[in-house]
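A single chain, nothing else alongside it, follows as structure tokens in the form predicted on its own.
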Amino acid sequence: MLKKEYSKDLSKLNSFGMKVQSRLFVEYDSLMDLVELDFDELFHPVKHIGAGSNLLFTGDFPGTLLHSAIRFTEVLSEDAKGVRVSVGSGVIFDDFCAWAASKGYWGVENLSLIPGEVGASAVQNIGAYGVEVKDVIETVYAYDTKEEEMVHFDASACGYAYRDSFFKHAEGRYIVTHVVFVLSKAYAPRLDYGNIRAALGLDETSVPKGLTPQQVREAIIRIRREKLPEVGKVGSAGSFFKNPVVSRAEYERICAQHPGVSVPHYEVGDAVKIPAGWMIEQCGWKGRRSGNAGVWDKQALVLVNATGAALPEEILRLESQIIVSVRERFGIELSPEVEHL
């Protein structure tokens, strides 16, 4: 069933909270209104959404949103080792991570609580505590606006990587319909990120066993509510920026340039990532107030709609001062996670 809504509030739609509309805005919950959908006939330019929790309107919304309600769960196969589950593009993905813990299947207990929808999920390569969800996908489903017709894609040929993938660089081409992920039955705690261990009341060299991917997930949440706010309540997109891969002389640049300083990093390959929260931080932007945007007092990398009234251009303002404060400390370019529409 196609739903139509002309001039379309979109304040309930996007995680910021930013009262901005969209000229045109359609829901379809199937994959047969998708592919009769007529796209000559809608205002340009038409975008596809999920929950918008990693979206920043700039102001209102010229043509045609699009948004999936396609919604189901379906476990295709299953053996010893583990399953194959497809799931709907419109699905939210914290219920699909649920579901898995559930079932105690290990995969996605890591990316808990994390705001959004399984279609955006694959496109955007959501990750956090040291897992990527193009670790567990295995097959994308799309429909390809431009040939009419319905197309998938191989993990492999998804053009993967830090909060990228192939679908972003399509300029909307395909719209992803479900994905089909592989969850494991063997035990596969990932632990060593963040505080999860301290979380989970062990120390740095326990090897825990007996662990469930319930208990894994619940201390996932349990870290992120204490440091990020609580969608619904405070505007936010969860992480503003991305965390900068530098070279490891750019890393060892920045070291020298604060004696003294333990510069918390991350190995990748022959780079570093560093933490791009605790440069923000460092610069003195937690919890500060620009206008009605500010940054979250318990972790700095999140801007959020203060008062609930910021405007566009304010949170713009203040990522602007932001990127330019890190360049100035640390003489590295910030780039924005959360797309701007």
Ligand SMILES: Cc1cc2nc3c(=O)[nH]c(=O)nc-3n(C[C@H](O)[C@H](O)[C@H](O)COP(=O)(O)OP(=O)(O)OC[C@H]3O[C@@H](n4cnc5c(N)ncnc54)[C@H](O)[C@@H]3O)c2cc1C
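What you see is a predicted model; the values in this text were computed from it and never measured. We call the rigid core whatever largest set of C-alpha positions still superposes within 1.5 Å between the two forms. Residue numbers count along the first chain shown, from 1. First, how it differs from the form predicted in complex with this ligand.
When two forms of a protein are overlaid on their rigid core, residues whose CA moves 2 Å or more are considered shifted, and residue 263 is one of them between these two forms. Superposition on the rigid core between these two forms places the CA atom of residue 148 less than 2 Å from its counterpart. Taking 2 Å as the criterion, residue 333 counts as shifted between these two forms: its C-alpha moves by at least this amount when the rigid core is aligned.
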Contents of the next structure:
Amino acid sequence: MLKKEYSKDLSKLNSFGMKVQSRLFVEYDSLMDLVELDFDELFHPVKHIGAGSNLLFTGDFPGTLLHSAIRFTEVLSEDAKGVRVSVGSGVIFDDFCAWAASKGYWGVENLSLIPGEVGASAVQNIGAYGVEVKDVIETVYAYDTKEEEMVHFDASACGYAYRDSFFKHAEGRYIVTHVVFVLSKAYAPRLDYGNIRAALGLDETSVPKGLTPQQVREAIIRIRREKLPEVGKVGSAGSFFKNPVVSRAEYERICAQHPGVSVPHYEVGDAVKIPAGWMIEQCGWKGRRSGNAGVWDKQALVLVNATGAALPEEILRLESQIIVSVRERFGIELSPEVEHL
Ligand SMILES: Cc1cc2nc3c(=O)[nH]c(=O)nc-3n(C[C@H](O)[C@H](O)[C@H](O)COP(=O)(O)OP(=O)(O)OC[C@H]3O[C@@H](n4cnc5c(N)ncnc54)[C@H](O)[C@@H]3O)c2cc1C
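Switch from the form predicted on its own to the form predicted in complex with this ligand and give that structure.
Below is the whole assembly, all chains and molecules, this chain first.
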């Protein structure tokens, strides 16, 4: 069924909690609805959203927001190795993780508690604790709004990279309707990222026996709750900035300008990635407020709606202030990870 609402209040539909409206909001719960939807009749621009956890609404949305209420979880096949399961785009991704853990299937336990829906997970290639969702995606099914037909893509055809896919660059052409995941029955805990081992009471080297996906999921949830703002309580969109990738020469220049400081970095081919959160912290922003906006006190990469009353312009002002600080201190230009609408 198609549900259309005009002047829709979006406060509960974006994790930043921006009190904005959409001129039109259209929710559908079947493929048929999508096929029958006359896109020419909608207010433009048209944008598909999930739970709004990677978005910053910079004001009222002047066009149409589409949202999927396609919600099902169906095991397509099962053998001794694992299951193939088809999941509707409107399913909360963490509900899928909870379902998989409850059945004892390995694959998505490290992705527990990442906010958002299944459709967006395949667009964003969400990742955490050494796992990216592409690792468990077999096929993404989508509606092609240009050719007006259903299409599907094997994971290898989705252009997956770090928090990226070709859907992100197709300007809204593809609407993900459901995703087929492959989960495993084989014992496969991935514990060597963040402090999962510590959270499970394991030392750094032991090879544990008998863990369940549910136990790993619970450890991940504990770690995330300690570090990140809780969705629904403190408005945020997770990591606000991308971690900049710079040349080795650039990295050496920064080290030379900061004698005695050990600049954290990761090699990316010939280039070097420097954690944006570290630079923001070095600039003194961690835990600081700017009006109703602020920087999360446990993770400087996360900007928050500190009082719950922040206006989009306050988040934008804080974003600019941080960009200027990092530019002046490190000569590096930060760019946002969060999509601005
Ligand atoms: C506290 C917090 C912690 C977070 N931690 C992580 C983390 O650890 N790892 C991580 O990867 N991300 C993290 N995020 C970011 C966010 O959870 C992901 O980007 C998530 O995939 C967004 O899902 P969503 O449903 O809210 O999508 P939205 O934010 O609504 O949309 C994201 C993008 O997907 C597109 N989209 C949504 N649904 C569809 C669809 N059905 N078809 C086509 N396009 C669609 C939208 O157009 C938009 O471009 C975090 C966010 C928060 C608030």
